[in-house]
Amino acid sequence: MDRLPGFRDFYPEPVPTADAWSADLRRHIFNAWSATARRYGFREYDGPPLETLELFTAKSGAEIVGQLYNFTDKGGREVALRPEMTPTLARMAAAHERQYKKPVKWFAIPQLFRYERQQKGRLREHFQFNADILGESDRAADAELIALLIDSLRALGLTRADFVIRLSSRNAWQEFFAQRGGNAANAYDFYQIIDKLEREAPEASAAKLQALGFSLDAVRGFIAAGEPTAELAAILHNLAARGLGDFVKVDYNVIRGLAYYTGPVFEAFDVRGEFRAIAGGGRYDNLVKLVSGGKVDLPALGFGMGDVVLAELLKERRLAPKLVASLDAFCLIEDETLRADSLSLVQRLRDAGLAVDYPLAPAKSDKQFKRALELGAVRTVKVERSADGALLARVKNVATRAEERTPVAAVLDLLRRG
C-alpha cells in the first residue's frame, strides 16, 4: 500500500533510497530553527492542525478553497487542514493578547497542508518554521525578524555565498501605483502582475499592465533603480550595525502576492537561483484586526521557511551533516545470570542521560558486538562477577579497543570522562 501523492515518509539514517526523506536531517533542521529562535528571545507556540474554513477564507478569500484539504465534519462544521500558520497565530493573539507583554515574539514549527500540483520544492505537505512579532510598529522589529531569518540559515552552515535576502516594500509599490494614476479597484490585480514578472513572458506582463494603464518599461525602471524608501533604509541601517548588511539587497521584484501584506516584505533566495524561494514574509498589520472582527488591532510581521526547499539546498551544497546512529554505550550480556544486574546498570545510565542499548534476547557474543557497531556505540559495557562475588564492569572503547575494568558503581563516571 503506497502513501498519498505529495506526502512523505521520514526514515532514520541510513535512509533506504537516495530520494527518501531523512528523519534525522529533519530533526537537525528543527533543532537549528528552534535554537536560533530561542537565542532571539522567541517563545514557542502551537495550534490545531484543523481549523474552521472561515479562518482561511477571511484572510485569503474564497479562491483559497481550491488549494485546501477541506470538508464538513460530523458536527456539520466547515473545516480545513491548515495551509499556513499565520491565521492561527492571529486568532490566538486576538483571543488572549492582554495576557502578554508587547512586543510578543513567538515561533512555531507546524506541519502544513495544501492540495495543489506537486513540483520541485513544493509538496502537498511540509513543515515550516514560522516566526512572528506582534505589537510593535517600529522598523527595528522588521530588522530583528530578518536578522533571525539570516541567522537561522547561517546556523545550518549556509553563508552569504549561498543565499540573499531580497527586501522590498508594499508601501513603495502603493506609492508607485497611486502616483501614476492607478485605479484602487485594480490594485490587487496590479500586485499579482508584479509578483509574477520573473515567471511570466514579458509580452504577457506588458499586456496585463497596459490593460491597467501602466507600461512594463516604467515598472522595470522602478525596479532597476532600487532606491530604498525611508522605512527600508532604517531596516538596512539596523542590519548593517549587526554586521549582516551583506546578506540583504533591495529588490522591488519581490512584492508577495498575498493580499494582507502592508509594508516591508522580503524573501530569501539561493544565490545561484537553482531553487524556489527558501523563505518569505513581511508586515501584515491588519490581519489580527480582520480575524478578530475589529475587536483587537495589533501591528504584526512574520516569515515562514519550509523544510522541503531547505533540505534540498543543504544536500546540494553538501551541508547536510553525516547523520548516523550513535550510542554512549552498548551493554553486552554474555552471561544470562547477570541480565538483571545488567538491566539495573542500563537503567542507571539512562537515568543519568546517556544513550544506552542492550540485546533484548540472548545472543552470541559476536552478534552482540556487531549490533553495537551497527548502532554506533562509543563503548561496550559488560557486567561480570569477580572471584569474590563483587560486580564489576568491563568497559571497552569500540574505536581503540582500549579496555578498563571498574566497579559497576563507577561506570557512569568513567563514561562521562570520555
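Okay, that's the form predicted alone, but what's the structure of the form predicted together with histidyl-adenosine monophosphate?
There are no partners or other molecules in what follows, just the one chain.
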C-alpha cells in the first residue's frame, strides 16, 4: 500500500533513497528552531490538530479555505485538520489571556495540512515553526520577530549570502489602494492580485487589476519606488542596531495571501530565488478580537517557517549535517549463560544515562560486532566470567581497537571517562 500523495515518511539516516525524507534532519531543524526561540525568551505551546471548520472559514481567507481537509465527524460536527496555527493560537490566547503578562511570546512546531497542488517546496502536510507575540503594538515587536526569524535560519548555518527577508506593509498597500479610489469591499481581492504578481502572467494580473480600477504600471511604479513607510523605517532602524540590517530589504511585492494581516508583513526567500518562500508572517491586530467574538482585543504578530523548503535549501547548500547513529556502547553477548548478567549491566548503564544496545537474540560474534559498527557504538562491552568465578568486562574502543578488562562494577566509570 502506498502512502497518500503529498505526505511523507521520515526514515532514520542513512535514508533508503536519495529523495527520502530524513527523521534525523527533521530533528536537527526542530532543535535549531526551539533553541533559537528559547534564546529569544519564547515559551512553547501547542493545540489540537483537528479544529472546528468554522475557526478557519471566517478567519484565514479564501485561498487556505479552498485547501482544507475537512469532514463531518461521527458526532455530526464540521471539523478540519489545521492548515495553519494562527487561528488556534488566537483562540487559545483569547481564552486565557488574563493569566499571562503581556507581551506574550510563544512558539510551536505543529504539523499542518493543506490540500495543495503538489510542487517543489509544497506538499499536503508540513511542519511549521510558529513564533508569535501578543499584546504589543510597538514596532519593536515586529523587529524582535524578524530578528528571531533571521537567527533561526542562521542557527542552521545559513548566511546573508543564502537568504533575505523581504519586508512590506499592508498599510502601505492599503493607502495606495484608498488614495487611488479603491472600493474598500475589494481590498482583499486587490491584495490577492498583488500576492500573485510574481507568479502570474502579467496580462492576467493586468486584467484583474483593471477590473478593480487599477493599472499594472501604477502598481509596478509603487513597488519600484519601494519607499519605506515610517513604521518600516522604525523596524529597519531597530534591526540595524542589532547588526541585522543587511538581512532585510523593503519589497512591496510581498503582501501575504492570508486575509487577517493588518500591518507590516514579511517573507524570507533564498537569495537566488530558486525556492518558494522559506517563511512568512506579519501583524494581525484584529484576529484575536474576531476569533473571540469581540470579547478580547489583543494586537498580535508572528511568522511561520515550513520544514519543506528549508530542508531542500539546507541540502542544496550542503548544510545538512552528516547525521549518523551513535551509541556509547554495544554489549556483546557471546556466551548465552551470561545473558542475564549482561542485561543487568545494560540496564545499569542505561539508568546512568548512557545509550546502550545489545543483541536481542543469540547471534554469531562477527554479526554482533558488525551490528555494533552499524549503530555507531563507541565501545563494545562483553561480560565474561574469570576462572575464579568473578564477573569481568572486556571493554573495547571500536576506533582504536584498544581493549581493557575491568570488574563489571567499574564499567560505568570507564565508559564515562570517554
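All values reported here derive from a predicted model rather than from experimental measurement. Numbering follows the first chain given and starts at 1. C-alpha atoms forming the largest set that superposes within 1.5 Å between two forms make up the rigid core.
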Core aligned, does the CA of residue 207 move at least 2 Å between the two forms?
yes
